[in-house]
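One chain is shown next in structure tokens, namely the form predicted on its own.
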Amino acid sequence: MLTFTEFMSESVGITFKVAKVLCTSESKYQKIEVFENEAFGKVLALDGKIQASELDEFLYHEMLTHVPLAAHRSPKSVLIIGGGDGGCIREALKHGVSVKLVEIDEEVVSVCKENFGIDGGALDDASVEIVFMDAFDFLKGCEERFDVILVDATDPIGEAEKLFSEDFYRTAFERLNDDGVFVTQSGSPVHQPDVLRKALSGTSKFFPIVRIYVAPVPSYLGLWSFVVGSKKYEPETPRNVSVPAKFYDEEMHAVAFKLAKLVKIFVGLD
């Protein structure tokens, strides 16, 4: 029996029975795998780390995207860092915004379009611009300003480590408009508390308003955390917006922040 195991920490992991291998590719940056599991459907993994599954990707992508976009009062431009599977693009386009995706690995986008397909055609949408380069280098040389920046990064290992640095958070702050909103995934509060602490600490050095919220993602072993930084708006208070979503709505927006109390218990935050 073929299986796939990811260890979230040194002592805890998750194992999938592989029903069928759809793709195994080695880019210049990472190993890309797509396989099928009877319970989770198609599963995408990068360097042995689960990125998304057909069963529950909407939980992660809806909450990462709609929370900051609803917190902003009039978003028009969105920068997505990472997110080569297209899930965040799919959700962001529901707000009628222009989207720029900066993805370091062109192979990820190619593999996902051919073998994963959760973007629903968003990766080919005419209003989406895709730039293939290091996101940190892009931000450093960028003269554009954005209303919302979403960081759909992998774990802070290798190329992604710089996306959790203070220099990165400072640069992201500078690339936002005066009422801009920033959000980054910040790992499992139970199994990766150091990732959350690092994201929270870095964001708090530059943004006047910083909050934590969570979403349940079964393929990520339970709760997943997000850190949102805002220059002007209170992220817990969404504007009156209605988007077609399976999970996200105004009620879930509020609950996501209330559950941060549980996160603080796990991570040991005040």
Ligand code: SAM
Given for the second form:
Amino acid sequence: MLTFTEFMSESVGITFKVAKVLCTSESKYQKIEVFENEAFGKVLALDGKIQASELDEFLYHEMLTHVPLAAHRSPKSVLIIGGGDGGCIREALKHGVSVKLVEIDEEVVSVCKENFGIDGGALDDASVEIVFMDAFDFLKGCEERFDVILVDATDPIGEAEKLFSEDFYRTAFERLNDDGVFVTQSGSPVHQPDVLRKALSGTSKFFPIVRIYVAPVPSYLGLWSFVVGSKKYEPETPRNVSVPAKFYDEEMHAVAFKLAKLVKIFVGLD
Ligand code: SAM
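Could you give the coordinates for the form predicted in complex with ligand SAM, as opposed to the form predicted on its own above?
Whole complex next, starting from this chain.
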């Protein structure tokens, strides 16, 4: 029996039975795998870490995208960092905003288009600009300002480590408009509490308003956390947005922040 195991921490992991391998390739940056599992459907993994599954990717992508976009009262421009599977682009386009994606690995995008398909065509949307380069280098040299910056990056290892650094948070703060909103995925609060602590302390150095929210993502072993930094708007208060979504709505927006109480207990935050 072929299996795929990811350890989320030194002591806990998740194992998938592989029904079929759809793609295995080695890019300049990482090993890219797509396989099929009976329960989760197609699963994308990078360097042995699960990135998204057909069954539950909507939970992660809807919550990562709609929460900051709803917190901003009139977003027009969104920068997505990482996100080569296209899930966040798909959701962001529902807001009628201009979308730019900066992904370091062109091969992730081509593998996802051919073998994964969760973007629903969003990766080919003519209105989306995709830039293939290191997102921190992009931000440092960028003269544009954005309403929302959304970090859909891999865990803080290798090329993604810098996307959790104080320097990066400062640069993201500077590239946002005066009422801009920033969000980053911040790992499993139960299995990777240090990732959340780092994102929280880094964003808190620059953003006047910082909040944590969570979403259930079964393929990530339960709860997933997000840190949102805002220059002006209270992120817990959504404007009246009704985007077509499977899970996200105003009620879930509020629940996501309320459940952060649980995260604080696990991570030991005040
Ligand atoms: N939901 C995901 C997870 O499991 O955390 C993230 C998915 S998305 C596929 C992550 C993307 O971030 C990858 O395609 C990876 O190539 C990209 N990435 C990592 N480091 C980056 C960097 N420094 N600049 C731009 N993109 C980066």
